[in-house]
Every structure is written in structure tokens, then in C-alpha cells.
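As a starting point, one isolated chain is supplied in C-alpha cells, in the form predicted alone.
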Amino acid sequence: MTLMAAVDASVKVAGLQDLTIHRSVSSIPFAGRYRLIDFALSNLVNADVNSVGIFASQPFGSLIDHIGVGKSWDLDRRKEGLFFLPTTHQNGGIATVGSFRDFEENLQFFEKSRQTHVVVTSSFVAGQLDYKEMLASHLASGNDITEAIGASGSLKSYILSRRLILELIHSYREKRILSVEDLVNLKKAPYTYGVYEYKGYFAIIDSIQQYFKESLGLLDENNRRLLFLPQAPIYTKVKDEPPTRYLDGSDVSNSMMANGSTIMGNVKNSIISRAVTIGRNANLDSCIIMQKCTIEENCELAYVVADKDVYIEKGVKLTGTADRPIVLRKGERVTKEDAQ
């Protein structure tokens, strides 16, 4: 084994905050039943990195609930593994990824390690990045840094050898970088920098518009098999629950469905996740109701955001547009004199 990873999951994204209130950009749920993190520890595991280093500032409960000790992941061994590393900031990390300062809190992760080179990688960027062969790319280049980039730019994934990366957390204050991401931006000499050209599918998850269009665009089978490659699975936290009920009168068309929910009404062009309620005569289209929803009857919904836990009383009607879509937050409830 050669590769090790830093998952930077402490990043700020400024245009995701209705949904990062009670949580980290990298437990966002995505697609239903995933959380944004899955792609990123599912590409690494895929790859057959086994140490990774989530570093993680507050709130991060709902990251803990949901990767655990990585035992969905493969993660939970006696040696390598799933490594959770908090940093210190009290209200997020800094906006570019590969903080050296949180690195430098957990130097040890770093300096204890076997392995020759670091991925370093966000946890808001949904995709199939292959860092086996990014690896061999960056091998093949004798560059000191390689970074990932899309059709549409940077997928702020960086390969550079564990020496480099321990020089850097020893002198960014010296050398005034903040992070990998800031030094490749800025291209410091003396080091040489090159790119992987990533081919496939992905998404950028870097504002609410950005997650409704990459969501939705899921509901077009083409998107799904690119990004849900049977050689190359994306795990999640396994949850027990019995599929979802269809009831009489029930219609859903054009939708991605997670387990556990009971459906009475109409839903078409929406990704419901697990264990969500609609009520009968509801009325949803382009909508993403993440879990433990409850929407009564006759309610009508078009282009809404409901993040878990969201009621939203019978009769109540919300319209949003594609560009910008109502997005209601963690447990809030909706009366009818709320949505007036």
C-alpha cells in the first residue's frame, strides 16, 4: 500500500448554510440514502486506501452517527482504518481544503504512517475519481503535487508524497499558505505542480442551487449509471428497514425512493429518502424531502428542499422555482399561516 487520505471534512461552503446548521457540508444528504462523505471514503476504499483521516470541526455530531468506526466502509480495523481527527474551530474550517493547521493538530497521523503518499480530498464533490490510476498519473509526471480536475475545473483532490506534506505542515506559516488547495492556487515554487484529467461524471456541491440541479439531474438514468458504477460501489451507513409502502391512490413517477416510507399521495420528478410520510391527496413534484419528513394531506409542493425531521401541515402549498428552490430547514414545522 502507498496512498493514505486526509478527508477534509471541515470546509466551509458559504452557499450551503440552510443546510449546514446543525451539520457538516460532508454529512449533507445526497441521491436518498447517501451522505455526501460516501463518495469520497467510497473512492478510497475502491482504491484500496485503508488509513483515512476525517478531520472534522463542529458541528459534526451527525458525521459521527453517520460513518460510526467505518465499518460500512471497511474501515474498522486494528491497524490503518477510519481515524476521526476534530479540529479546533469553533464555527467551521477554513473555505479551501487541505487545511495545513488542522494537520498540524493531528501531526501524528501523518508522521506514524507507513504509507508513501497522502490523497488529500473534500467531502462536498460526488463522483468515481479513480485514485489508483491518479496515483500512477502522478508517479509518471514526477510532479510534487497533482491535482483532479473536471470538465468544469478543480475536484479538490490532491496526491503529493507524505515528505512533501510533512515539510509543508512544518513551514506554511513561514512559506504564508493556508492550505494544499492554497498552495496549488497560488503555485509556490520551488515545487512543480501537475493535473489528473478525470473524465467521468461528477458533481460540485457548493450551493443550494448547485444541489437541487445535481440531485434532480440523478433522475436521469444516464447520470445514475455513471455515477453508480456496479465495479466501483458507493457504501453507505447500512440501516435495517423494510421497504417502502405504497398505498392505495398512491402515484409516483420519474422519482428516487430510500426505504421505509409510507407514500398515500403523488410524487414525480423527487428524490425522497428513508422513512418519510405523504400524506393522501399530496401533491409533490421537483422535490427533495430528506428523512423523517412528514407532509400531510392535500399538500402541494413544487421545487422544495425539506431537510430531516420537516412537518409540514395539511394544506399547506409551496412553490419554488429550479433556481431557486424553498428550502426548509432541520425540524422546522409549516402551517398554512407559515406558507401565506
Given for the second form:
Amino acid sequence: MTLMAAVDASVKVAGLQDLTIHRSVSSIPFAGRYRLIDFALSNLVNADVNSVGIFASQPFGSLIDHIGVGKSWDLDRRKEGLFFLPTTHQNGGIATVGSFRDFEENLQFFEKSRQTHVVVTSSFVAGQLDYKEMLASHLASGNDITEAIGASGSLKSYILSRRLILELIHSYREKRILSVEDLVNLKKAPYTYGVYEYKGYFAIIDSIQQYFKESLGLLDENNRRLLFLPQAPIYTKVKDEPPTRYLDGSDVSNSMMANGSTIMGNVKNSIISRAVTIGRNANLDSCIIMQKCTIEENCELAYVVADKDVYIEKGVKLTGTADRPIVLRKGERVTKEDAQ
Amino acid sequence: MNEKVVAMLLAGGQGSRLKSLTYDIAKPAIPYGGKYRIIDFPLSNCTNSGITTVGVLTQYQPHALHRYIGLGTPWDLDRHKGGVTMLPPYAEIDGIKWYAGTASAIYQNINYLTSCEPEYVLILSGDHIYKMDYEKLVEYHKEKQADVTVSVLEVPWEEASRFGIVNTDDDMHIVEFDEKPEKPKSNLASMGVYVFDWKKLEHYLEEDNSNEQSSHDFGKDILPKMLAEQKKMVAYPFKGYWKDVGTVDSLWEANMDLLDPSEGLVLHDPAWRIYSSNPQLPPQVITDTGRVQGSMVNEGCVISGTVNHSVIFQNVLVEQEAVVEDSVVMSGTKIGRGAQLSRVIVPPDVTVPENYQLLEPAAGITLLTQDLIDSWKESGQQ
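What would the structure be for the form predicted together with its partner chain, rather than the form predicted alone?
To see the whole picture, the full complex is given below, headed by that same chain.
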């Protein structure tokens, strides 16, 4: 029994708009150096799934830039490997995972494969789902479709046979179902439905509040231990950043720091991505700072999410709350006047 | 670069003064700067200079290097045309020919060079740390219409007698080579970086090979011979950071140089990246109790103790109440609770026990070994 995968990178998630103006949910930066889709892809390759279709809708430039030919995930193969399958529909992407219309457009991906079973998964859940174990559970149950369920809800990952997904792609219109997620939620006859109970760490990123909470949740050592398993690495695009520099006079505690940054100020309870500069006497508390941001000296930031390339001029003071963090959009420049 | 330049990177050196660090690996494979190996610098210089054909000559403990460089992917040297080629010594019908000297290493790969059809050959050393645009060097060589160009660096006068000194006239034409002179006439040291016209080099390599008196070395044999025959030899003045890390002390110094943003080598330069093989590790974490000052820290580390003025490689754990100062801690190391290290190089994958202290700290830099740790344990100090 072997697995292939359909990763849904086209799902529209309301509530993440500020982070998805220029990118899909799947390529939102997470945990300092990753994009959300890294977790789904890494879980798959760690279970030896080597035929992976990524179903994408606009805007997918950032996703393509990130994934490339799949080299970081060892998916640059002669045989099988990575298939980038964008939808041709102008308004592609629906609110549920595993759109049959998108699958229908790429019917050959399913028809020409040799694997017996298919994983259909979302790309906005970070976890360590073991697809080998999930497949074994699916086969043992004898059910038609198995859904992965964790302590706080569905991981939006499903296993079904390739034969069944082909049957569904041919009949979804008359059955009036939109997606695999839709089918499982409606529990349409005549199929049988089972669950696979996942016991590990996972984070569903479907709102800014969730994004903020789950990101800072990684500062808890237990969560980190469950997400970053030495035997099941999370792979991401390589950037060749040098190690992070901590200059004299900086003070960093309880924070997760990616490479390539220069830290001169004070950082606590925060997540700092690659190649960030934090100026002298800047104070950051409970912030998520993405790639290549610059925070000039004497800034005071609390509960702020700064998307890529944000530039905060010196002396700016911004204070959000855990429920309503201040979100700065990609490339924004914040001056002292703006902040008042 | 338009003209065909082939770089030959000499990476067979043992580096015996680096003691246990080079028991199993060649000197160019030594870890440096928190995530790199020394050979990343000349390889990245090639990539950044647009040189896409690179031969890497290995001899001493080559396995780690061969495995590390692989197809050359991290340096973008996995090319259809050219790319990186590993060149260890090989057997011919009349026996194995070890590389006796730098020149014989190149001579024995004359077939490789011929197949590359170069116009210019750039000779590089795999054990120097520097950032250099070789394109400018080759342009200079062409402008001067030289037969060979030797890259030179100004060194402090008081240190000049440690180097191979190059004496020139006002137009940078080389008039004399002075190997480790007692009374140096100039402070221009050869960096062991040469550009040759391929045809000239081929001629001198063949001549040198048939000379039984020769030690088959560029500095000792080939260059003096060319000078004696009045070939056009010029010196190219290189400005910038350059370090030959031959000893434990100089390896430590080169790492410490990175911590001084004004004096040392700048790694944080997107326009001149140093490429390296990247392990897939999560970001580093500084915990509630961690404190890091004046240091560089790589991915995968968890710092719960104090790190001061140090270079910390990937996957290092510094436990609570441990203090690491003025030290270089290589990958996969665990510094136990309460341990204190100062002016130490910790090799990869060492576990420093709780409360460990160096009993008799040496005047210089200590290369920590399992023996030192074991004798500390036996002394019952913990």
C-alpha cells in the first residue's frame, strides 16, 4: 500500500487578510524560518511520500518562489516528485480543503499515478502527522475515508483510496459536494467515515489571533520538543544566512531567533525571523518580526506582528494586545508620526 | 566571466598544528565562523566571482571533504558545463602518484585542465579565510599582460618574516621572492593565490616534473624559475581581511575577529554571501535564563546559560548557570549545567560535564579534548 499526496494550497481563509495580500495562506511565515506549507510537505516526505501535487490558486508567486523544484524536500525527482498544479479559475480556492473542481482540472495527476492511496491535506496546519501510522489505521478500520483528529479539532488531513478519489472527482457535481472536507463534514452515503486520533502537537492557523497565539506558543519548550523532532526534521528553503549576531548591550530572553539577524536592542517573548535588524535600546515584547525587517533604535513594540520588509523608524511606540495584535503589512514603513 | 578561467583549489593539507581537529579531516574541512568550513570561503569566492569550473585537489583525509562538497550544489557548482570536480590522487599503469607538492598536484591533473580548455588557471588554497573578487584579479592579470599574477597582501612589518615576501618595482612587477626573510625588504606577503596563462603554466609544470631536484612547489620552484627566465610576473595588491588558520590560536583568533564588526570579516553581506551546506534545523532559542552578549549563535541552539564574546555553532546546548566566554563551541556540543569555559575551542559533538572547569588553564587557547574531560573526572573535582 503506497501513498501519494494532494496538498491544498488554494484554500481561502478569512481572518488572515493582512498576511495574505501578496501570498497564499500556505506561504505565511511561521516559527521564524518556515512557511506554513513546510510542515505538510515535511510530514509527507518524512513518511516516504514522494509524489506530491500542490494545488494552488492566485496569488501563488510567493509559494513558487519558496518551493521551487522541491529540492529542500528532496522532491526534485526524475520519477514523480513535486507537481505544481495551479487552478485556471480566476477565483480559484474555496473555503474548504480538497476542492474537487481543482482536482478535476488535474485529473491526470490522479489517473496516471501508481499509488493505491491518497493523502488530501491542507497547508495551514503545523504539526508532526505520521502518515505511515495514519495509513495503517485507515487500512485496519476498513473505512472509506479517514480524517486526522487532534485534541482541539480536525487537522484537515484525509486518507482515501485513489480509486475512491477518482470516483468522487467524476461524481462530485451530481452529489453536490465541493471538497473532501465538505464530504467528510456531510458524511454522505454510501461511504463510511473513520478518524485517526493524532496525539502530538499541532497548530491550526486560521486567524490572526490563532497565528499570534500559536506562534508565541512555540516559546513553550514542550511544544517545541513535539514540533521539532530530530528524527522528523521540518524542511524549508535554504537561505545561506550567517549565524545571528548579538552585540554588546543587547538583551534577549525567552525568544526564538532565526539566522542572519543583528540584535542590538532588547527582545523578550518574541519570534524573530531571518535577517532582521533590531537597533539599540529598542524594546520588543511579545512580537513576531518577519524576514528582513528593520526596527530602529529606541522603538517600543509590544504585541506587534510585522510582515516581511517592514521598516520601523526610530522612537516608534506601538502597543497591541494578545487578542488584537497590531499587524504591519509587508513592506510598510512606520514613522513616529504614523504611530501617534 | 567571458574568458575561460578554471580554478584549481588545493585542499589536500593536513594542518597538523591544529592537533585533534584534523585527525580525521583535512584542514579545509575545519569548522569556522559558527556554520562554515574553511573551504566555503574560496568556493564561495569562485561562485561570487563568476568562476564556474573548479577542480578541488584532495589528498589527506579526503572523505569528509568529498562528502561535504558532493556535487557542489550549495555553491551553485552543480553545472552542466564545468562545475566542481574532486581531484584526489589516482593510480596509473606505473603506480599511484601522490601529490608531492603544490605544483605536482596540478601537474598530475593536467588531463583535467586540458579537457577544460582554459585560457587562465587560478591557483587557490583551500585553507584561507577571506573574501576576494577573483574576477578583478583576472582582469588585472589581463591588463598587465602578465604571464603570472601573484596576489599579495600588506602584512605588519614585524610579522613579515613569517611569510613568503614578494619584492616589486614601482609598477608592481615582481623582482624577487623572499621566503620568510630575516630582514624583509617589503611587507607584501604572497597569499598563495596565482593566475597563470594556461599555456605558460602547462610548459612550466612539464619542465618542473622532469626536474628531479625540484620539490614541485609553486612558491619554491615554479615561480623562482619563471623569474629567472624573466617572465612577466606582477603582484596584485589585495586589500581586505585574510587569515591563514594554521594553529589552534589562529583558528580561535579568526573566530573572535568575526565578533568585532569594525575590524573583522563581515559575514552579513547579502552581496557577497558565503555559501555552505545547510542542515535543516529549527531557529535558535534563548530561554528565560539565557544571556548572550557580543556573540554569534547558529540555528538549532538552545541557550539557557551565559554566552559572552563567543562563536556558537549549530545544535549547541548551553545549560543553566553554565558560562561560556571568549570561546568557540562547535556543533552538537552540550555544555552542562554550571560548567565554565573561557578561551577554549570545543570540537564538535563533545559533552562538557556539569560544573566542568579547566583545572590548569593554559596561557594560550585550550583545545578541549575527551582526555582533558576524563582526567578532570578522575581527579574527582566535580
